[in-house]
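Here you get one chain, nothing else, as structure tokens; it is the form predicted on its own.
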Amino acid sequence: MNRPPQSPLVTPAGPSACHWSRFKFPDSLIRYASWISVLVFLTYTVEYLDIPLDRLLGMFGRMGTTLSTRYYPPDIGYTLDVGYLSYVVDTIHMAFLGAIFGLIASIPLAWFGSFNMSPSRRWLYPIARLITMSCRAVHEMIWAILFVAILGFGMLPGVLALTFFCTGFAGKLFAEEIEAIDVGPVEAMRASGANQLQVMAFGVFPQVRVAFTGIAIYTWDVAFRAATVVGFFGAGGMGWYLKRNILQVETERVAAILLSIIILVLISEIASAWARAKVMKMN
């Protein structure tokens, strides 16, 4: 009986099943490398710092008792004074001072630090890209003590500390959402005549404005965070509470301030993540 010739790429497994994955030289040495490194540079610097591992079992207990002994209860009386609550209110203020000041300030360093959108590619994207870069680099609470060295004590410090942060924040993003946009309705609008202000107000902020507004509610999210400690070091607010219970060794003072500030992050987080929702349905 004559049989029909079987295909080659037909085996009782099914078509093309015979296919071997082997090492590929060199991308499997590279990736076995890399673990390798990490794993080693990781033991490293575990025995370098002397991080003592074997304690880290009992640490939680201790913590506990700790806790217990000394911060419960909270004197959560304390936390509604008066006095107490407009700190909490002026916290509020700076919060939202700082992010609206580094917001506008950010979408001009957004513009001309995107490549794509940037008036001077040579002069203009690298400045802006510094400036946006250096503000974000220092972090908040080193803005706070070098305005406070600057100012004094104050709301004013605490306000211009969070508008650097939020400046270089919210500019860093900025910029990548107006490089990530259709050059298509950009090109069109150039070719016709348009202006640099005209393609950036008809041509790339209708493609970035629910971006931009997500971002801007996620900067006003992490300003309030921030804002909830830079008192700490002398710029007002929340924090300047807290310091001087800390250093009177107030303890249950101390996790009352430190309730209502998670209770504050997490209403501010509640409200972030509802206006985030209401932004996701006008895309």
Second form
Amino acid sequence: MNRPPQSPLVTPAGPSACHWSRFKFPDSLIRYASWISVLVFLTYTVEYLDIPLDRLLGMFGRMGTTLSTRYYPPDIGYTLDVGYLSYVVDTIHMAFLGAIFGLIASIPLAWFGSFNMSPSRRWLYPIARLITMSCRAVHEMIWAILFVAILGFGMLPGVLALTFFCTGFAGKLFAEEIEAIDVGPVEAMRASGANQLQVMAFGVFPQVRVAFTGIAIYTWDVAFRAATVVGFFGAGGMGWYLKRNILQVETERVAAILLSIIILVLISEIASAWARAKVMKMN
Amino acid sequence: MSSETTAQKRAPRLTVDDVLNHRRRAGWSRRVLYVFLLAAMAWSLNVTVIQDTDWARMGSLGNVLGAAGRFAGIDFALFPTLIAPMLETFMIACLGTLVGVIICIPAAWFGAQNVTPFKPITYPLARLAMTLSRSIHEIVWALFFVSAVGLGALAGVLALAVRSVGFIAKMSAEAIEDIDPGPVEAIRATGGNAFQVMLYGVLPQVLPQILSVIVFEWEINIRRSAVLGLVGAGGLGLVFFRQMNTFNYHGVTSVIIAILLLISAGELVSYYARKAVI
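Having seen the form predicted on its own, I'd like the form predicted together with the partner chain now, please.
Now the complete complex, all chains and molecules, led by this one.
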């Protein structure tokens, strides 16, 4: 490892020797060492994961042929079938219910889990944070598998999985929103003798109402995106069609289903963006 | 948002009647919205919980609790064998984020309105790529790459990379659109070419924001990489799948605890890293 250049303050030996560097000695060494260690770690990662780098180059050609020969004419007629469309409607139901239940559950969690408003910083705050974090940390797929194992196949486990997912997702955003409020009105209400619930309802809620609505719409959008695939492990909705056709290697139908998912998600994204813009304007 | 509301309050000279009328109308539309939401909820409840659920097969509450109770317990013997998959999951997340960032550079460059090279073509192209990347779930991407490059960590890395492009590129493009044009013009005036303008004019202004977005996405990628094993991309998901299929429910709980540990570590690192960056 070559030594970094000396600081100009130490060697004032004429303009030619005065070498400018952005970071002075200990900093430069630390930066240098950390970059090197990150690079070493990433190289070791490629080695450890046994990634065949030679395959990467051939990947694009292979993917192109696979796509053009097997997936190319997507079987659109299959996705316009009544059976499939009813599953699409089921997916929308699941996403809606999961988002609503999740939002209902996340509001008290956000209240207890926001550091400035929590009724008890010692007990409720860590518990609420822990619940929110574990809901968010466990992926919606794992929730779906667990609920399918407990309740059996169907849409109810899907709704519950989405509920847990949305609780974690919205709980965190809500709590962050509550932590960012202006404490003036809250203190005024406390000073005039309001209790915790009154402070929450009349001091905090009016400040975060618009942000909450925006987050709620966004949560629905995200829930719909997740709902398209929770059926993959038996939790209802379009995911089940996807899995079935993948297992049957009906690649043209798979392509059509993927296309329909993309289009639906695009529609939901545009709708959610429009609704959020409208909510912001309405205020 | 706040600028819009103040502008709206300032703009026309409103009479009291105008405001009251507006409120009344807004109140009515809100009530209609609530009724609509409730009706949609009732309909959804009817479809999912009443019609679709086979309550008889599910059994009584005791049966359900019994089924859930199978998961109560930890298979401590599994933990030593979980360390390697945990490392694998972590590494897939790191590499996936790295590859995603590399793909993001052109995507963010093309997708920012003020720096895109040829607006009528490159801008919609980049936006389309971002939406496509975000709208397809990581499981679907993983299935696609497993069929393209075969089973193994590479498919997981590529799936995560492609999936994270959308978010990072969108946030980066938005950051680039918000930059101060002064330095860019100064560099252009002194004869810098497009590359130099990007490197010395744009990048220093947006780097902190982009780094914090990357760290955030890295944290999400850890969570995602934990499930990619379910479709054949290695890591903790594969162990989860095996424990589930061998009906070792206590082992399933152990795997979930391992996932939680990994993710809380990632969250801690991401918290301090983002604090250090900003």
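Positions refer to the first chain, counted from 1. Remember, predicted model here, so these are calculated numbers, not experimental data.
Split into two rigid parts for the change between the two forms, the chain puts Ser106 and Glu176 in the same part.
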